[in-house]
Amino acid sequence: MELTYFPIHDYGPVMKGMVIGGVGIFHVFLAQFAIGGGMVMAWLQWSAMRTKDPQVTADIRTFLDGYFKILVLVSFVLGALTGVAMWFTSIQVSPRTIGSMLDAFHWLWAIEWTFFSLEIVAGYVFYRYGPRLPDATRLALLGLYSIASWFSLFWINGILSWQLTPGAWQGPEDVWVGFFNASFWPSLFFRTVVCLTLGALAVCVVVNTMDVAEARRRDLIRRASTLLTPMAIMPALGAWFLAVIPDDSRSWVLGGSPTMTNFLAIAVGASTLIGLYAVAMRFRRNLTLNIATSALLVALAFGATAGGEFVREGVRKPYTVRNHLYSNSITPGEIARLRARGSVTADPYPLSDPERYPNDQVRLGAKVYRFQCSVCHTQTGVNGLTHVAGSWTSEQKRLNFSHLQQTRGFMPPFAGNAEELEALVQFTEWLAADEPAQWPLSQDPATTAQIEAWLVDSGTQRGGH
């Protein structure tokens, strides 16, 4: 099969990762507290219709009724943008992990939207009719809203889990193969939690804009806080999705990789500090959250997503969907035909600004950047080809370009010729120069030679086999 091309965007100094991960964390953030919100909007109201004192249940329709609701809905229209968004950025950095997914579970995609419509049709009518219906009809929408949205996460979480771990997943057919994998059942777990828990906090936050008599708002903090319970099980479910990821993937996280660490340490250190002030607020009875407590520890929960975003993104490493297609779009099966032939060779796509190099070897280099290091390198930015490789000597380069795969274990390999591998030696150097107008050709038989030599060393396949 012929390899397809797509346009490459860049981002200038920025990092692509970068801009798909600062769109995500806000879309996962926002999302998960739509779901959580809905989940403790049900629960206060079936309390309400619970309790036998008037005053509780007035609280509970005032609350529900006023600040809350508006920030949920809020929440899901914002949770939807940025949805569009994280698919905008997505198709422009990634478009053929996209379409993979895509043609793995379409039909999949095509029930989440169902729910996810449900949802808001629920949370609108909830939203517009809610303080005019009877307790139990209040009830069976909000019920079915928390339903429908925990159901949306179902089925994105299954084709999100499937990238890490799809198992024996071989192709479209193995739709459910593919969907129930391995970290399945604890991402989603781990996952609702994680919504429980950022509903509660939110809801602390806005009782403590109310104005209530300070006992009323600590019995309404106190029953939303009873959802902050079952972050006690968040460490087993952390340690199962560890157990159930690859050996490689977990090292990453255990120290493999200083940065994957540091924000595995922000996502656990933020989550137990959440946890020990909810341990603390159910023995001592005059512990409460205040609005500064309250709205640092929404931060906190801010912090524990995006570490643990990072992470999720991170241990992929070095592919986009495991052992099927690397991070740069190509997959392991097409390395060995590029070898071969080149990788830019039928790439129609013509660089952007042909004129600011100085010859056809550099801009044969940018090109091979382009389209095999953009999406995770910038040549002079964040994670820039200068910083990575800048005290390399030309040797080096040419080297470690060669066995990338044994180099950098989260980087796929080079997937060009020895040609192509020069090329972008002296596209790195160049720029690492301050882009000189001049730049001599490197056209040295021997030095061909011995990359080709490299390249048959390192093999095609990751870790050299």
The other form holds:
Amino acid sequence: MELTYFPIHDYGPVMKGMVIGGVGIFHVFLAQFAIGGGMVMAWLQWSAMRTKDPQVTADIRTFLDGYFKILVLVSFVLGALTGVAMWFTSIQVSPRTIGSMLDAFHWLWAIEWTFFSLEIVAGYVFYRYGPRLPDATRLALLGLYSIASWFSLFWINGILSWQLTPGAWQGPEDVWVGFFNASFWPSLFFRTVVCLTLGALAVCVVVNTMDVAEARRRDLIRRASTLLTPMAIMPALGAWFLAVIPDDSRSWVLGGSPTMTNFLAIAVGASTLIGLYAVAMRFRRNLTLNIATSALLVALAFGATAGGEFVREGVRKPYTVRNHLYSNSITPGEIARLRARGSVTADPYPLSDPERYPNDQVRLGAKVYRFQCSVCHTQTGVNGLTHVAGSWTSEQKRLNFSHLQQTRGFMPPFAGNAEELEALVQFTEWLAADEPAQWPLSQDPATTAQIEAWLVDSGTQRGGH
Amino acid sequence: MAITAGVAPLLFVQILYREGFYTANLLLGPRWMAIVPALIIGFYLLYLAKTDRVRAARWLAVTVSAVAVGCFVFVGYSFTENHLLSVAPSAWAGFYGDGSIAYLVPAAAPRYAMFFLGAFPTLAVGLGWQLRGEPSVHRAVAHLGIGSLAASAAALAVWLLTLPDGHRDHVLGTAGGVWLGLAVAGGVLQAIAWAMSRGGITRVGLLLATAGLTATLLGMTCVREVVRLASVDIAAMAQQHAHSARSGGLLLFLVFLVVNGGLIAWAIAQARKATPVPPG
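Okay, that was the form predicted on its own. Show me the form predicted together with the partner chain next.
Starting with the chain above, the whole complex follows.
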């Protein structure tokens, strides 16, 4: 997709990444719960059919019908709709990223859609007619539902993992190179285990809210919690994932970036607690899950998902497609041209609040900020420019803005000319000075020359770690 | 179900008209995204409306259904607005600069009226199939069919009259004319079918109406795209599409389309096996 200027909105103090992250975490959690829920149900249906005791079979059937209603109402519907929300927010944050994902993989999205349709139909038939169907048909429907939803994960996982490790992928003709990329398998297996865990835990919560005899409840919990066993391989899968991601990304999660390291710690900590409880349940036969404990475990799982998704989004910086597209929708190849031409010279969109600014230089700075920095920074709010650079001298700002990629490895190189950079410096200082009505112009040719020299010095390539 | 079915066309609209589609999405911003909560609320309210407790109180049932319908009307309207904005590049910069959140142009009204009213002939055909076994309502369904066709035809005429000249030329020219003709012919076919059905709905009548409806929907979809195409730079886009088209996977898609389509048919067929609901 060519460089196109899109109208970028300013959401005030809230970082756009947080919006997409919030919706994303919610969606991933619900979607994985829907997949895992299906697998656990297929498993319970199967194990019900194997018991010789017709009473047990009947009880499990009743439970499954009740559980499926909840699954449909909560995760199915909300999961699908948050999926749509996800797509819209992604467009809001970076249309060009979504454009590239479609460019590169549109038939795979179409394939994903066929599975999604199958999932919906199989699920709907079970929902409407399940209670009145023979066991074998029920099992087949649940199986179809689970397989179809797992394949949705399969396709989407390939596209998401491609964003982080596209490897030798060069363009739309390399579909399969990009799809079966280095992090494809570890993240697919990892997510599958997460799905099973969520599905099993949710059964434990729901069974506690339903009117079932104590013995039956214990039995159901025991059957469902068998599916917590695969959690044992999570550490290995996590290590595999870390081993295949780019060096700089790995170094950030392993201490290089405190925020990312903390989120990883949350994810690992929460998963470990769940795992420990599962182990305890295996060895202490009389230990089971009451509603409070199981709800707590689900909450922990949500925390783990949140942490994990944050890390996944975070380690991709400064790219949305590694080596091909920076987070601010500029490609590495365009930097040199934008430095020569000016990054916002061709931007047709005016500022939405031009009267707020004292002069044209600050206005230019605001446009540069909007185009190049606003995906990751707010003006004065979360990760605000005034917070990260507010206390610096003008000289420091000029030096560091021109060396953005060396200042912090998770920023792209500055993509504009010297006038734009100085305008951005003035914009930042004017913000930090509480937006006075008067602001002097900064037009010293020596300053411009210095910035130009620094820009040459920093180069147009990505920086170190 | 409708959401699932809706995702696919949206996907392809995105590939074909990306700049306009994305820009309109961004410009309308939160306003456009409000359709997601609207869908969620609408869906759960419909679910609520079916519960016994709500059904028991008439005013409650009416309110709940009305709000749900309101949500869906809002979603439909947002689509119209998004589409109109996406085909009006000259309005983009000004829209953004003004900080507008709604693209209210006179063109929206007839367009929306047309698509809104156009949903009713579809409803009539759906009802016709569903209520085939209940002769007492056949006359009402047939009247719904004829009435809504007449209303849609009127809305179509108004829409054509209010289209900008350039766009109208495309719709009435060779590119659009064929499709418009198909749509109108389909409408006539439906009208005949419903006229035949006033005394009672027959299988033949229904098949005729369904065929007519399919023709109309196909024709109108193409007319709509003709207007959209008229507003984008085709030469520049052709190049971009050639780039996208190199992306592999088409064959696999067709394979899965057939396989999963078959599985879907199988799943639907299973519903027949269900033991009937015990009376009462």
